[in-house]
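Take a look at this single chain, the form predicted on its own, given in structure tokens.
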Amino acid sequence: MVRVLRLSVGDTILLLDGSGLAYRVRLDLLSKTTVRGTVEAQIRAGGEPPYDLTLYLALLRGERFELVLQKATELGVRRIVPVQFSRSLAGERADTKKLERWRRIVREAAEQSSRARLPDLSEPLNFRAACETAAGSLAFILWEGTAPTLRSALPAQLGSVAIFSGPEGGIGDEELTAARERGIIPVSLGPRILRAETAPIAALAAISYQYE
């Protein structure tokens, strides 16, 4: 606030509580170590899409996974579930340190985009467990093979939806079969093969464009 934004006493800022509320605060004291202000109003924060979206995201190499976390948060996901696919690389694992870093990235992206709610970042699941949690709901898996387009598969009205996005090595045939058996629908994003970090961002942007 002091060094970067160069705010002064008397300026007004908006604080988000991560659960849907925002607070308009007048700054009364600013120093290098202390910020004090007066809450002038509590309001319902905006920035949330009119649908509930869960992203089941394959564990990717460090910076690529973090990029998707950031952009998915900006694009309005409610939940992000890291998923271990059969073709995920051995080094693509989540430990406590990584989870803390990922949650910080999500929080900072939510702040930057003025999200009313802080997206939930779940503990990692293996692919079959992830499919079980999505079974019975509207869910799509991004597939580079022959499949209907995401645009053609989306309903006229969207309440909640889940998107599965695979690893750099692609989705295995057994995984595709397991997804289909649980009602998860394979869909295509078009004629081009997208990188593992590009595909989920493209899918989320398409959904945002369609319904917001």
Contents of the next structure:
Amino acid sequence: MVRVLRLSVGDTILLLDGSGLAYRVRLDLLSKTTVRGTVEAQIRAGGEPPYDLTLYLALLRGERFELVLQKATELGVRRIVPVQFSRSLAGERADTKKLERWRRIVREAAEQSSRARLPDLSEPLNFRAACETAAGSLAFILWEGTAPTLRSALPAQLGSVAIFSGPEGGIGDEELTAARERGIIPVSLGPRILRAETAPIAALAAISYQYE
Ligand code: SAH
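I've shown you the form predicted on its own. Could you give me the structure of the form predicted together with S-adenosyl-L-homocysteine (SAH)?
First the chain shown before, then all remaining chains and molecules of the complex.
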């Protein structure tokens, strides 16, 4: 605000509290170390989709995973759960340092895309635990095999929804069976095999197109 934007006293800024509210603030002091302002109005901030989408995202190697974190945030995801599939190539445990880096990517993407809410990024789960948490709500698993299209499976109105997306090596047959047993519906994004980072981005874009 001081060095880059060179704001001055009397300018107004919009502060987001990450929960969906925004505050219009008029600046009344700017110094090298301090900026102070007065809240003039509290408004419901925009930028949020009408549905609550959780992305169960296969842990992918390096920047591929981080690309999906950023794009999913821009596309309105509410929460991201990293999932360890049996064929994930990214074997590394997500330590605190990695989680903090990922959360920074999400926060920066939320700010850049002017979202009122900060999507939350949870600790990684293994596939079965992820299926347990998703059971009971509307849940789809992006399956590169033969399955109804995502479009045909989406309801007229969308409330809470979970989307599972698989790793570079694909989803194992036993994983698909386990998902089906918990009512998680396999859906196709079309006849081509998409990369593990493309599929979740395509699915979120399709859902945003459908309901926003
Ligand atoms: N088994 C493939 C790679 C899987 S692609 C191979 O080795 O070539 C990685 C993930 O992207 C899949 O597990 C699935 O979740 C998703 N995906 C890729 N193409 C898809 C499609 N056409 N429809 C639905 N999901 C797809």
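Basically, rigid core = biggest C-alpha set you can superpose within 1.5 Å across the two forms. Numbering follows the first chain given and starts at 1. Note that the structure is predicted; figures quoted are calculated from it, not measured.
Asks: Core-aligned, is the CA shift for residue 7 between the two forms 2 angstroms or more?
Replies: Yes; residue 7 is a residue whose C-alpha shifts (by 2 Å or more) between the two forms when the cores are overlaid.
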